[in-house]
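Below you'll find only one chain, the form predicted alone, shown as structure tokens.
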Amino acid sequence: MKLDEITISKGIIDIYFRDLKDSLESDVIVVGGGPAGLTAAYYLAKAGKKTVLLERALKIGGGMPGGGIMFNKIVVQESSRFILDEFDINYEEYEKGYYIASSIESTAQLTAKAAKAGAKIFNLISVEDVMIRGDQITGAVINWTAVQMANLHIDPITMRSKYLIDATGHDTEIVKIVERKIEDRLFTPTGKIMGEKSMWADNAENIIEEHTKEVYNNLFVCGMAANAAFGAPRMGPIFGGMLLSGKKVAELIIERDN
């Protein structure tokens, strides 16, 4: 078989934006692609709604991939150990509870079980404003990351869905933005983004399910950002928490649109 470059060329451009004005309207938009991001991914894909996952980054996975310090492994503790056998991770136990499994296999398999469920995936694509109809939060408006990194002034388009999820980690990226722009408050009990605490494993794993919950109308939060949002701590390279907030949201929201 001869291979011609402008074939290929074609068939990137074709099936790319093929898939991506398919996404342009869907039922929820993730935007983060860290553990908790790429879990809510899954499950909400796995259940039949349209889903839609945006990273900024070259690469999947937020912070997993760097596991601890650099050290590429991850702990996940007992109560979220069955995510890890429905993701085929890995695993080992170091001390009684404690399972260590690799922060490279982790991410792969995360990222490769969502895509099969049927999340569409798009790294490379940062969210620089949500869209607001009367007090409801109803898709994202997008544009490509090296945009942002460039400072280019180039406008953005729109993506339509029925519900958001903010899974950006640290940084609340998606609440920050609603904080600024509505008139209202957010359903924190200060009605404003509370600002994560200094890092307790054991406090904030048992709390971020809690936190994970809805943040305004049609805006959810999951993982470290559940926890930003509500002022609860960080929890380091423990990631059963994260996995457990993923699952949680997705179903909250495929409670909700059923």
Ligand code: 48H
Second form
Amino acid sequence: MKLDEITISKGIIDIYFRDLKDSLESDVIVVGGGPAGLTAAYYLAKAGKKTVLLERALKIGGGMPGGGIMFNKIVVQESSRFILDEFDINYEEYEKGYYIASSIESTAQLTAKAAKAGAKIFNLISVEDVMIRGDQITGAVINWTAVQMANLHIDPITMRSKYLIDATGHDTEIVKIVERKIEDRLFTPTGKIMGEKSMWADNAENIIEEHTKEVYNNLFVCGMAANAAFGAPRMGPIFGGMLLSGKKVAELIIERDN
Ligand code: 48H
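Could you switch over to the form predicted together with the named molecule, since the one displayed so far is the form predicted alone?
So here's everything in the complex, that chain up top.
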């Protein structure tokens, strides 16, 4: 078969545009393709929810591939081991209840399973604002990351969804935007973002599922963003909480949407 460069170009343009256009209306937009966002996207898509994941970076995975100080291993505790199994991630027991997995394999498996379950994953797109109607969050305002990096004055476009998940990690970027743009209080005890506290793995990991919830109408938080929004500690390179939080936020939305 003789290869034609124009067909290659057309294929990329047509199919990307088809997917992008189809993603303009969805059930759930997950902002952030770290471990929590990917896990959420997987469980949501698996349950038949139309799921779009938007990631600012070129590469998917957020803080996961980097492991701990660039040692590309992650630790997962007993309570979340079943999620490693669900994603076919290999691991070994280091000490009782502490499982070690490759951060690269983990990232790859989370990404592949989310995509194969049907989540549409877009990299190189940043959410720069949200849509709000009355007191409801109704979607995301997006732009190319490259436009932001080049500091170009170019208007964004919008995506509508029934639910938005802030899975942006330490920065809680989406909740920050919402906090700034509403007159209301957030659904946190102070009505504001409470801020991430310093390292305490045990406390952080045990509380994260409790903090994985709706933080404003139709806006949910998961992963590190959940602890940051609700004023809990960070945990270092243990990732079980991220996986459990991703699963929990998916369950909350599935339950709400039924
Ligand atoms: C599009 C965006 C935007 C935006 C950010 O940081 P992440 O890996 O987040 P989690 O919560 O899945 O996992 C946290 C974990 O990686 C971690 O940092 C831990 C456990 N730290 C503990 C500690 O003590 O340090 O992923 C968030 C993703 C990133 O890929 C960002 O690029 C992306 O969100 N993102 N994407 N639009 N506005 N903001």
